[in-house]
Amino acid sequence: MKKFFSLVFILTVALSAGLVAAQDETVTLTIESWRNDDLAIWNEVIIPAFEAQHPNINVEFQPAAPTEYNAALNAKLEGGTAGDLITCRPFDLSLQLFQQGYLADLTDLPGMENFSDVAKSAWITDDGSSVFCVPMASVIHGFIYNQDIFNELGLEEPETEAEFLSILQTIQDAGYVPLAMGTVDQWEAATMGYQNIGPNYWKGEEGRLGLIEGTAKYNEGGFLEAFEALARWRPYLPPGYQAISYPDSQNMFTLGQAAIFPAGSWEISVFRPLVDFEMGAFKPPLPEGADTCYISDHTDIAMGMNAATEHPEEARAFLEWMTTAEFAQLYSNALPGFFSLSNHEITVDDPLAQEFLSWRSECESTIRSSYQILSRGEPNNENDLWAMSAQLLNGEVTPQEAADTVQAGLEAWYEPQQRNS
């Protein structure tokens, strides 16, 4: 009998020791990402903050070159060698990974309630039933300006389109280039032009969702008015703007040759080390008679879980931490101009980034009109907007012709628009 109890005691001690060892064992999680320029930020700021609270979880950030990420990630997922955590591009690329079973369903992840429907729109199924990535950050559109030129000319930030156009004329009369933007790359005309000012005309999510539902059209109402407003920029673009590239326009602004840069907030960290003048920012000016402002607060990056990870509990712990105010504050300050998509109240140290961020409390947020669902067919809605926005600024088409072309392209394949044509 004594031998029996001794054996039980020995087994109990052994099991307890094994349990302690298991609990003390460190698990390593690997993050797949295309943001190779963020390596230092993750290794020096974000990961240490998480590991300090989870000493048994080691996290390794292993980015690929941006142009190689999609192909490399797909090959790893197919071969079963992908990391535990997957950095998610917005919309269809990540949706396809979820539909193929490579990304886990995160709908019930604690903390997901901290994100709005707009924030989750890039990583949710079409029917809204499943969320498969934790939203990380967005970029906000507006205008960055040269404070020295504004001070010299006694200019104040415009609030309305009429004030905006008046300021552009004053800048031009003083011998400066009013708007640093060209059209040779096309995307700039649409992204920093049409999609920047457009939400104020089509009323943000109301108009964008109307396109998806087939109740709104590009060639009428606010979407047409946005083309008309964009056309009014033409006299204020640089000489020879039809041949000016995106890097050229960046250089023009940072060298002090132009007063205003139609921008995305991602420019902040690009411009900071290059300029020797103070920069300011103003949100897209309101159309005549409008009393509610809308901003393009565009979903950019998220994080998902490899459905085949061997460490699902630890991976979910990391993702749950990413839904917190702590992560929101850390990430937004580590990357000025990339703003957490959570509903937490945060502040950022960079004053220009904080100005962009403050617009969230003043305006309604939306995303670019063509990104969710509408660019799956041919002709591609996003590509049509690029081409027509550039041709409009070049004077090759009228606003109505640009709008009619984009609308016809969407109706050619998108059934909800066909039903209501």
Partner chain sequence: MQRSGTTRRKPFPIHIIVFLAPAVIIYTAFMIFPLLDSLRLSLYAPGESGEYVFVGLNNYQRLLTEPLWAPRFFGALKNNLVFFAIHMLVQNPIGLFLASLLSSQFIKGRAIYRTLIFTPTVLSVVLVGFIWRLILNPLWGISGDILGLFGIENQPWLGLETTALPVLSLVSVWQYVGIPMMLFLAALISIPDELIEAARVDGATAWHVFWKIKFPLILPTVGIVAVLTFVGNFNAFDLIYTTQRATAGPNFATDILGTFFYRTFFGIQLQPGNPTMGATIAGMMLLIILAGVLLYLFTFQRRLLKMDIQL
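Numbering follows the first chain given and starts at 1. Think of the rigid core as the biggest set of C-alphas that the two forms share within 1.5 Å after superposition. Only a predicted model underlies this, so the values are computations on that prediction, with no experimental measurement involved. Compared with the form predicted together with the partner chain:
- Each of 95, 179, 299, 218 except one sits more than 12 positions from any hinge; the exception, lying at the hinge between rigid parts between these two forms, is 299.
- Relative to the larger rigid part, the smaller one is rotated between these two forms by 22°, as taken from C-alpha superpositions.
Would you generate the structure of this protein in the form predicted together with the partner chain, following the form predicted on its own above?
What comes next is one chain alone, with no partners or other molecules.
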């Protein structure tokens, strides 16, 4: 039993040795983020570029898993141990943090003029008076395909939904999986499915703002049609898709087993090192008779400052640097598929990323329907969309039932929608 005490002693010594941390002149800033995929890029590209100009500032990128990020960040903010710089989710989650006083006001940050109102819209108070995060990037939805399979089967990029469905049938007949997507993680069905093709049906901003004002409903018009269009994907999903997760679909596509990946542009940097075939991309196919295309160009990620940071000057210096053309250029090229939201002229080298970016000039842009205002109440609109899109593809509900459920959830608490019912 003496071992007990010698162990305790050894531990005490070891721990107190660890506690005596070296203190010197340099200030260390910690970045909270959910982008653990980007750890290497921050450590090897972005942070060294900043530190070269600010030798007295040392930046550490400290990512958590995306599923744990919100919970962990909130706990650390409440406990007072959160990092100096905080990666901002779009809209209400960050707005709430600002209102609770955890995020600092950045309205007067030099360089903020480099962002358009649309870019800032996801990180601004409802009355437009305060901006609290520096917009970093948006992501664009579309479809990434395996060029080799398309060549082998003599397929062209589809323009319309009818062409899209006929291509899916051809691919299936040839023995490939047409669409690499599963429903077990739920969010893919909503994000890569419903929100990907939806804007073409609900006419982008017109439909989205209609929901917010209470003039449009999920269970009629474009929003219902989008559910119907999504339901038509069912026969073309992989066998056992009910249990296929997001990483599974990624593997299925990169191993060449599936022809088309319903995507967000962020996949480009994920797929690049894994594929040994050419990739192409096409935008969401148009419904019958439509002539204007709409894309989801979603404001996705930004950076804010912990209001309680001990180094506000250094943190602001970092944020200011994030508004520069240098950062925009570095970030957009280190992570092809995350498109800078700044007004700087930047060149993106990746051809696939260029393809996605080119749709901005061809089509009308919008963001995902549930992100602004509509996910403030309970039941949560975004979660309802996840659940119902997955249920729909699983064949458990009809498009009408899915749409009715989502609409009922919104009407349960959202006043502009109640007025109209």
